[in-house]
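Take a look at this one chain, the form predicted alone, written out in structure tokens.
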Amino acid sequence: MKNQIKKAYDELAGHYHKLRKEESNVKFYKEILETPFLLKLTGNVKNKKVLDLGCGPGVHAKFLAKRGAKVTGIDNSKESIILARKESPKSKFFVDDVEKLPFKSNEFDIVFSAMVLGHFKNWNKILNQVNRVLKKNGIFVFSTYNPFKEILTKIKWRGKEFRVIEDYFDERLIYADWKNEKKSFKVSHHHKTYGTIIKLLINHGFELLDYEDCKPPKSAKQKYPKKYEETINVPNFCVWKLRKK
């Protein structure tokens, strides 16, 4: 499964990076809906050593570096890292396995991760590694799909369309089609309940400091009216802020 995701990111890295900068729907989800909450919960990063875990093409690394962070990024996609080095030239980037981090213990003040953990069925290895490389009282901030949003199903009844939650307690792989101009890939993420996520975080030595359901700002309503209406009542993403005990 990990190799399948790596292949998709390698093949789609350039296409995704271009969409994130130019395509309005992608810009809405990432730049308006998710990233502001990640940066808000991360807080002051000036002179902090920050690990961008699963850094992709370096967009978040660039944001963090502009705020004064000393950023190190890691991703298993070689093509994404090539883009990241151009996007944030002052940051350091490595192609490696996020479940086997090549860093010393107690090295980072903050670990930052956008939409990475959900690709893994088992979070034990990655959480152990995050805990290991964080300093004592270090901060871990990450985003995931909202557990309720990812299992919503559309149904029609009496000529109207409704969204209903189905099989919330069935923790399972959910597949999405990712495409560029030439290829399509089945990319998976693993649905977990809130209860499972919270217990995993506690059992791996973290305490919960803050949490946000990603809600669009009112300023987005005029420019992105359709996406605003779709997400104002149903959160697509959520962001978690934790501290290493």
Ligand SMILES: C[S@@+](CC[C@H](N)C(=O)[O-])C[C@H]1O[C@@H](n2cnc3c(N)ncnc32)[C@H](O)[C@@H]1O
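Here, rigid core means the biggest group of C-alpha atoms that superpose within 1.5 Å across both forms. Positions refer to the first chain, counted from 1. Values in this document were obtained by computation on a predicted structure and should not be read as measured data. Compared with the form predicted in complex with the ligand:
Shown in the overlay between these two forms, fitted on the rigid core, is a CA shift at Lys160 of 2 Å or greater.
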Given for the second form:
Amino acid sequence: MKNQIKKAYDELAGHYHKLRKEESNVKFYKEILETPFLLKLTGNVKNKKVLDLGCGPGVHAKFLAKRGAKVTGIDNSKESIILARKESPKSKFFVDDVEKLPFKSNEFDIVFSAMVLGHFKNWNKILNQVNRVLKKNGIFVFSTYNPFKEILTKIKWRGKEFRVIEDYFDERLIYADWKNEKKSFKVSHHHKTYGTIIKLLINHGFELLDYEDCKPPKSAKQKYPKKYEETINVPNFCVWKLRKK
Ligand SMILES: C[S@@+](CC[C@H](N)C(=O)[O-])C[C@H]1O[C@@H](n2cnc3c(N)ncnc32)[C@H](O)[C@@H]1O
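Can you switch from the form predicted alone and show the form predicted in complex with the ligand instead?
Every component of the complex follows; first up is the chain already shown.
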């Protein structure tokens, strides 16, 4: 599974990086719906040592560096790291596995991670690593798909579209088809309930400081009317802010 995800990101890195800069659904999801909440919960990063865990093509690393953070990014997709080095030249980047971080203990003030944990069925290794590399009272901010959104599917009946609620407690794999101009890839993530996520975080020594369901701002309605309507009633993403105790 890990290799399948790595292969997909290596092949799709350039395509998705391009899409998030154009007027596209990807741009709406990342730049309107998710990133502003991630940055809001991360707060002041000036002169802070920040680890961008699963940094992808370095877009968040660039935002954080512009706000004065000393950013280190890590991702196991070599192609993504090539893009990240161009995107945020002052940051340091490593091609490596987020489950085996090549950093000393108590090294970072903040660990930031956008849409990475959801790829893992078992969060124990990552949460142990995040806890290890964070300083005491260090901050961990991460985003995932919203567990509420994960259990909704759409069906059409008699020409009308309906939302169907599936089994919330079935912590299953969910597959999505991701495409570039040439190929399509099945990329998986794991549905977890809010209860499971909260218990995992508490059991790994974190205190919950804040949480966002990523509701789009009214200002997005004019530019992205369709996406705004789709997400104003249903939370697509969520952002969690924790402190290492
Ligand atoms: C949805 S992308 C998010 C990228 C970036 N954080 C962003 O928001 O643009 C998930 C990222 O996690 C990385 N990833 C997945 N599994 C990983 C692993 N085991 N070790 C390191 N990176 C991993 C992927 O290569 C990909 O770049």
